[in-house]
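Okay, so here's just one chain, in C-alpha cells, the form predicted on its own.
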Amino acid sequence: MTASSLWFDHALLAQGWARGVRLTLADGRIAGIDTDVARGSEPAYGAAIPGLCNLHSHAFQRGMAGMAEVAGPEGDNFWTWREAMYLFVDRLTPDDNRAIAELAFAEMLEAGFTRVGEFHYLHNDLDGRPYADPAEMAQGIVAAAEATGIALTLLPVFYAHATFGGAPPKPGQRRFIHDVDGFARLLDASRAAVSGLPDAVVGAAPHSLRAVTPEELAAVAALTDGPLHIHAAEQEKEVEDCLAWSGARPVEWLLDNASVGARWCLVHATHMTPDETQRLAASGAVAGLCPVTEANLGDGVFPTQAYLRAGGALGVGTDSNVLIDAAAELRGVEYAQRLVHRARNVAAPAPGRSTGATLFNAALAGGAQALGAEAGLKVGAPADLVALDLDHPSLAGRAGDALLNAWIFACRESPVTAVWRRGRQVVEAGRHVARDAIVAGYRRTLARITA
C-alpha cells in the first residue's frame, strides 16, 4: 500500500472543522486523519471540504448552453425550449457525446464536483433504431467520467411516451425511447460499460410520469436495487397535465402510488402544495434542485424553507448544464427564497446558524444519498477533497463556516483551487489538469455540429 499525505490549515471534517490537519491518503481512501498538527514536508494547503455530488446533470446539453437564448414568435418557456434541444440531439454522434460530457465534467471537479449523477437518456442512433451495443452512447459518458477522473453514478432513462396516458412518443424523441425488454438489456450493458470505473454506481430513472406508464414505472423500478431518480412538477402544465390523466398532481401520485423512500431522488419537485411538501420530506426521498436550470427556464421556485423545516432531505445538480458552479447551485437555492419570502437567511435552522454551512451539509449528505455515495472525510470514505485558496480575498479572515459563506455568498471568482478525486489530483490551480486538451475536442467537435 503505498500512502501519501496532504496538510490543510483548516479542514470541514465529518465531525465539524478542525485546524492544521494531515490526512493520510492510501489506495484512494482517507487512511488516517491527524489535527492539531504543524505543517511538514508534504504539500500544504488552505481549506479542505468535502467534493459534494451533482446530483442531475445531463451532460450533453452543455453544447448548446447559450444557444436558446433568443426570444421566439410567442411565449418562451421550457416547452420551446425542449423543441431547442430536440434539434440539437438530431446531430449528436456518440463521439460528440464524450467530448462534450468530457468538458462538463471538467468544469464539475473545477467547481467543487467530485462526482455526478448522469441522467442519461440519449440512447439510440440518430434515425431512433437501437446501436448494436445498447450502452453505445453510454459507453461515452464512461469514457469522459474515465478522462476527467470524476465519480460517475449513470441513471439511464427509461422513456417510452410523449404525454401522460401512454401517448405515443413524437419524433423529436426517437432517440430516447425504450420499451420495458429494451431497457433491461440497456441497464445490464450499462452495468457492464462502468465495471472498469472505481466505485462506479448504476441506478435508473423513469424519466417522468409524462413519459412512463404506472405498469413501466413499476417494472423499472423492480430492474434495479440502486437509485432511482424522476422528475417531477418541474412546470405547472405537467401538473395540470397529470391532474387531467389521474386526479392526482405528480408528487402526490408518485406518493400515493409507488414506493417513494430513502433510494429516490424526486427531481425538481418545484409545484408542491403544503401537504405534498410535508409528505415528500417525511418519505426519505431526496429532492434534487437544480436552482440554475429552474431559473434559466422559467420554471419556479421549490418550496425550499417549508421542505427544510419538514426534516426534507435535498441536493443540488447542474441539469441543463448551461452554467456549471456548485457555489452558484446553492447560492439560488437561498436567494430564490428571499425574494419569494422577502427574508434573509432563510434556510438557516435557528439564530446564529451559517446559512452556507446549512446548504452545504444538506446538499452533501443529500447528493451521496442520492447518487449511492460515501460523504465527508472520515478515515476510510473515498479522498474526494476540494481545497479552497485562503489567499482568495474573499476568504480574507474567515475561519470555519464563514469560509463557506464566502464561498457560496462572496466569491466573484472561484476559490476553489484543487480537486483530488480517490486522491487522484485532477484540478490542480483552479483548472483540471487536461482542460487544454479536452477544450480542443469540445471546439472541434462544437465546430462541427454548427457548421
The other form holds:
There are 2 protein chains.
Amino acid sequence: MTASSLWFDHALLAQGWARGVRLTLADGRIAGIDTDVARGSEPAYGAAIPGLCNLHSHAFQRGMAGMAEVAGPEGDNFWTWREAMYLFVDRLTPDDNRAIAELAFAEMLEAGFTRVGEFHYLHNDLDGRPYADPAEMAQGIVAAAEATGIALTLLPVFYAHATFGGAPPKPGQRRFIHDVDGFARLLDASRAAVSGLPDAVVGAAPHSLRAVTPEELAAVAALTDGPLHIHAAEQEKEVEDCLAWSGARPVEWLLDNASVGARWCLVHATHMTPDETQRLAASGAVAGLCPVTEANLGDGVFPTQAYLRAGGALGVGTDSNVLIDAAAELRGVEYAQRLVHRARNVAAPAPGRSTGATLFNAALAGGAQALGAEAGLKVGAPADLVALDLDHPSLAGRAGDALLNAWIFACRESPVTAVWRRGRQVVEAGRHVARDAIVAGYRRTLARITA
Amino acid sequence: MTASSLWFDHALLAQGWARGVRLTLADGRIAGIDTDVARGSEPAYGAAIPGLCNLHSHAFQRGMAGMAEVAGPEGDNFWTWREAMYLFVDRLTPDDNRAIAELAFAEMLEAGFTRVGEFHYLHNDLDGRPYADPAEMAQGIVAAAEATGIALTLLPVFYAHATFGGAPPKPGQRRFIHDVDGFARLLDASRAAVSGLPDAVVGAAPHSLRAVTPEELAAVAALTDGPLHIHAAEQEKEVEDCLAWSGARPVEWLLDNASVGARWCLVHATHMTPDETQRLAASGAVAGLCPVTEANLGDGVFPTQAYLRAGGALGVGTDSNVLIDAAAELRGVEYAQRLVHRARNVAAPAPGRSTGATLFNAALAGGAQALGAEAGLKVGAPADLVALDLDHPSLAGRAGDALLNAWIFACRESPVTAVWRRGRQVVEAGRHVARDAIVAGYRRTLARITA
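With the form predicted on its own done, generate the form predicted together with a further copy of the same chain in the same format.
What follows is the entire complex, opening with the chain shown before.
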C-alpha cells in the first residue's frame, strides 16, 4: 500500500524532533511536512525516524548464520571462519543466492534499515567460470531488493589475488575472481541489472589490499564515479602482512596512495595507530563499522572515541549478517568503547547529549554518504521511514532523543512496527509484508544446502 | 493452562538431545519422558530446552532502562550512573516496585529465564525508615513472581556502609540500610513473605565489601543456610579501594576470609589476577556474569577463557535489566572474549564442541547452583520448559546443539515461543500470558515517576 499521508506523535526531522507531524507523500518522496497538527483521518503511528543505511552486507552469509560457532580442529579465528565460508560458497546456486538475500533484506527492513550496500563478491559459477551474463549472481541481489523493497547500492567486488603482492588466488576463491577487463564488463552488466530499480546506486569495491594490486586498485577506481568501498585493517595478521609487503599499514597505505576522500568507505578500519585515526577522520571518507560481525569474528575494537573527537564520519553495517539488527550495531559501537575505556556515554560529545542520538545521527549521515544516498526527513527527500511503537514498554514516558536511547539500549523485542520505502509500506506489525513467502523460499534453500 | 503432556520435535534432556519427545507432567514436575515417539494428540512444539536461571537481577532498575544514556556534566562512569540510579530510587513506592518487577519478570520469562535471583536492596521507605512490615518492598517482588509465574530466589541485601572501613552510609543509600539485628528481622519477614510460592528460595546478599564490615559479613552468612551472593570486583576503583583498606583485592579477600564455597555466588568478579581466577574456579563458588550490564556500565571483561579452563562454575544475570535477554547474555560472554583474544569459539573446550551449548549448559548448571534450584529436564525435575520455534528462519535446518548456537548467535527476533513454569504455560506466541495488563501497570508507574 502506498500512503498519501501519515501522521506521527513524534518525528525526527532533518532539523530535529517535532510533535504532531503529518507527512504528505507523493511519487515516493516527502511532499509536505506539517508539525504541531492534530491527528486527522490519515493512518497514525508513534515515532517516525529516517531509515538507516546498512553500509556493508554480504547477503549470502545470512545462510550460514550460527553455523560456525563450533570449535575447529586447531583453534578458531577469522581465517578458519573464512574457510567455513568458502565451503558454504561452494554450494550456492544463483537461486540460493537470491533466496538468502531476500530473507536478509527483509530482516534489514524489519530492523530499521531502508538501504543496503551489498559488497557483492560472488560472481562466477560453481567451477569458477563467468556466467553467460557476468552479472548473473548480481541479478539475484537486484531481484531480492525488488522483492523486498529495500534500496540497493550495489558494490561489485574486484578480487584477483590471495594475498599481498599479487599472489594467485586459491581454489576456494574461484567464484570471486576477475581481471580488470572482466570487471569492467561486470560493472556494465551490473548497471544494466539495476536499471529497473528507481533509486539504485552502483559503485565498486576493490576487496582489500590483499586481493588487489596498486595498479588494479587505480584501474578499478577509475571505472566509476560512484562509491568506493574496501575492507581495511580488519585483522592484525592483515596489518602485519601489509607492513611486510609495503612498509605501511593498510589504512596508512590507502591514505598515502589511493586518494581516499568523500566517496570512499573503509570497512572496519579496526586496527589503526592514533595517527592513522586522525588522518582517516580528516580524509572525509566514511569508516564502515560492523560491531556485531567484528565481535563474532574476533576482529577487535575500532577507536571510536578518538575518531569521533577528530570529526570522523562513520556508518554501520551488518557484514556477515550473523544477526541483523540496526540497534545492536549502534549499541555495539558504544559498548565496545565502554569496555575499553571503562566509562559510559563515550560517543556523546558533550554534557546533556544523548549517546544513542549521537550514534544514530552519525550513522544516518555517514551511511548515506557511503552509499551515495540522501539522508533525513525533509521535503523532497525519499519517504524512507521507520515507525517506533510508543506502546512498547521501553519507550513508555520517553520523547525526543530518549526514544532513540530506549530503542538502541533497552529493547529485546524490537519497537520497529512499520517501515515505508518510497512511501510504500513494506513492514507492518514488525513483519515484512512478504515475510511468509520469503521465509518459505529461504527454508527450501537451506534444506537443499544442508542436506 | 496446566498441561498434562507435551510433545517436542527435539528436546535437550539432562542426558543430551533427543528427538520425538513426549513429556508427561504431574504436580508441576516431569513425571515421564518418552523419546523417539510419534506426535499424538498432545500439544506439539519445536525444541524444548530447560529454562535458565537469571542469577542476578535488580528488578526496579528496569524502570530506568535507557534513561542514563545521556552524558553528564563531568564524564560518565559506573559511579555517575549510580547517582542517577539513587535519584530513581528516591521516587519508588512499593506499588511502583511491584509494577516494574512484574514487567521485568514477564520479560525474563519471555526471554527464556524461568527463575530469577532477585538481589533485593530496596528495603526502607522514602525517608529511610523501616516499613511496618520490614519486608514491605520484598512483598512487591513476591507478588510480581506470583503474578508472572517466575520462580523466585529472594536474596535480601545487607547494606550498612558507604565504602570500605565501615564508613557511614550516604543519604542516597538510606533505603538500603540495616544493622545486623534489623537484617535478621528482614530475613524472617522475607521467609514469611515467600511462603505462598511453591518453590521459592531465600538466601542472603551482603552487598559488597564496600557495604559490609568483616564482622557483619560473618554475621549475615551465619543467618542462612541458603545461597550467599555478593558483588565483587566490578569496578577498578573498588579494587583499588579494597587494596588500600586491606592490602588484598576483593576476590582475594573473600577467598582468604569468607569460606567461599559452593553456596556462594560472586557477582561480576570482573577484575581478577590470574591467581584469583584459578582460586575462584577451584573454590566451588559460582561467578555471576552480567555481560550486558557490564558493557552498559563500562565495568570490564571477566577472564572467561582462563576461568573455564580451570573448571570454574558460572551463570548469567540481567543485573540492571537495561535489556533482558538470555541469549544476549550468553553471546556477550563469548563476544567479549573474542574481542580480547582475537579468536573465535573461545568458550568451547575442544574441537567439535559448540560454543553456544557450552555456555548454555554452564549457565544452566551454575545458575541453578547459585539460586539453590534444580537444573535440567529429567523425571522428577520441575517442568520449567522453554520451547524454541523451528519455523524461525535462523533455526531452519538446525538440530541438536546447532539450535542453541542459532538462538544465541543468530536471532534478532526471539525464537522463544512458549514457556512453562511448573507445567503451567506462562508464555504463548512469544508473549507473557498477562503481558497486556502488566504493561499497562508499568506504563502507569512510569508516567507517575517521569511526570
